[in-house]
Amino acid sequence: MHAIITGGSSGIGEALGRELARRGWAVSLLARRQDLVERIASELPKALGVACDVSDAASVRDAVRTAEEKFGPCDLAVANAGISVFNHAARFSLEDAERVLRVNVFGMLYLFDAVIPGMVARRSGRFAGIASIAGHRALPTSGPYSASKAAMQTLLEASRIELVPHGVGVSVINPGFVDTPIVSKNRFRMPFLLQAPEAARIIADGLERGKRVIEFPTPMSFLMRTVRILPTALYEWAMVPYARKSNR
């Protein structure tokens, strides 16, 4: 079994690579930081670290080709690479918004493009995207990030339906707050914060069971799905004070 994971040099990507390796998977970790990802791969029993820029389609295709030459066809591809940048609409940064969407959304699509044709031809395999509970409803100061995760959820849901006849599974992974570099700059108390190894175990369990949606932790999932159905006026009334404070 061969898994390819983008963003494999830190956070959930690194932890998931270690967890899958512990379970007997061959793991290819893709990341921009070549020295770091190669060092992590060297610590695992059957792993490869490949330099890759997920915002460049050719780089992703080349990395997948290198990984499959080493370990054979990809059985599981996980689009994990992601970034988050504070972006208040009153001080909007187009450059930052484009960067978030390019890495989070197009990075996933480039991996999808690189692995899905082979999976369809073999009539086997699973594609997963690390979206977020934040994709359920817009969060002030994180509009582009929330939008990117909502886009990932929608794209993956459509793909799951379309790929059923071809024997290919698709999983949407929606974590809450996980203690990784992407949340280290948050200036608020993060409820139900999980450590990356715990998140990786939950994700690996769900993927090996073929779950369509892997969402955790349960209290955070329940909270955000409740918020999702609040009337728009009520939600805005509750969030405007936070948005105003964040703009100071």
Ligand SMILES: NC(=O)c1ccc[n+]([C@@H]2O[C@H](COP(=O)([O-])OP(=O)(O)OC[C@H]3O[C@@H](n4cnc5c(N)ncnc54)[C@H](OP(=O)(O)O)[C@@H]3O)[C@@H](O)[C@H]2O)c1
The other form holds:
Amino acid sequence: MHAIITGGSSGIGEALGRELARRGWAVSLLARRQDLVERIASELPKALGVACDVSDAASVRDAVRTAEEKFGPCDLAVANAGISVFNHAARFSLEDAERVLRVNVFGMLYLFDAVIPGMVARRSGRFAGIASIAGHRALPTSGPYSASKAAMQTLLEASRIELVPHGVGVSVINPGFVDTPIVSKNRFRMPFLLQAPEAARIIADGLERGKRVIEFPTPMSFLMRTVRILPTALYEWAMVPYARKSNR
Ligand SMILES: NC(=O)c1ccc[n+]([C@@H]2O[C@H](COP(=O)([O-])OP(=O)(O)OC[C@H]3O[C@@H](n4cnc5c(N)ncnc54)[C@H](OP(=O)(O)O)[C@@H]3O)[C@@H](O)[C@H]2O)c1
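Structure of the form predicted in complex with the ligand, please, following the form predicted alone?
Expanding to the full complex; the earlier chain stays at the top.
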């Protein structure tokens, strides 16, 4: 079985690559930092590191072709590469917002475009995207990031319904806080923080079981799903002090 994972050079992507390799998968790790993915791949029994920039459709297509030439058709594709940039609306950066949406949303769609025709033709395979519990409700100071994760959730849900008759599965993965470089700039205490290997085990279990939604840790999932049903006025009232503090 062959898994292709974008953003395999650090954090969740690296940990998931290691976890799937431990379970016997051939793993292709894609990322811009080729030296890192090659080093990680060299430590695994059946793995390949491929240079890839997910914000460039041709780069994703080429990387998938290289991976499939080595290990055969992809059985599992995980759109994991992602970035997060603080972006307060009062000091809005269009450039940062575009970068976040391009990597997180279009990066996923470029991988989708590269692997789905093959999966549909073979009537098998699974596509997964690492969205976030941050996609459940707008997070002030992180609007574009939060919007990118909501977009991923919606796109994945629609394609799951559409791909059922074609024998292709789709999973959306919504992690809470995981201790990786992406959250190292957070200056607040992150509730229910998980280590990347533990997150990877939960994700790999869910993917191997064909789960539609893999959301963890349970207390964080429960908290965000409760927050999601709060009336808009109440949610905004609760978040205004946070947004004001972050605007200093
Ligand atoms: N950590 C959390 O608390 C958390 C929570 C919810 C969701 N997530 C999501 O989980 C995913 C993985 O994040 P992480 O926590 O593991 O952070 P991370 O350690 O910073 O990993 C991000 C990965 O994305 C890759 N990447 C970034 N831009 C890229 C590009 N243009 N092309 C190809 N690869 C690119 C990076 O590789 P290169 O720099 O080498 O290209 C890196 O491997 C992200 O989508 C993130 O939004 C994380």
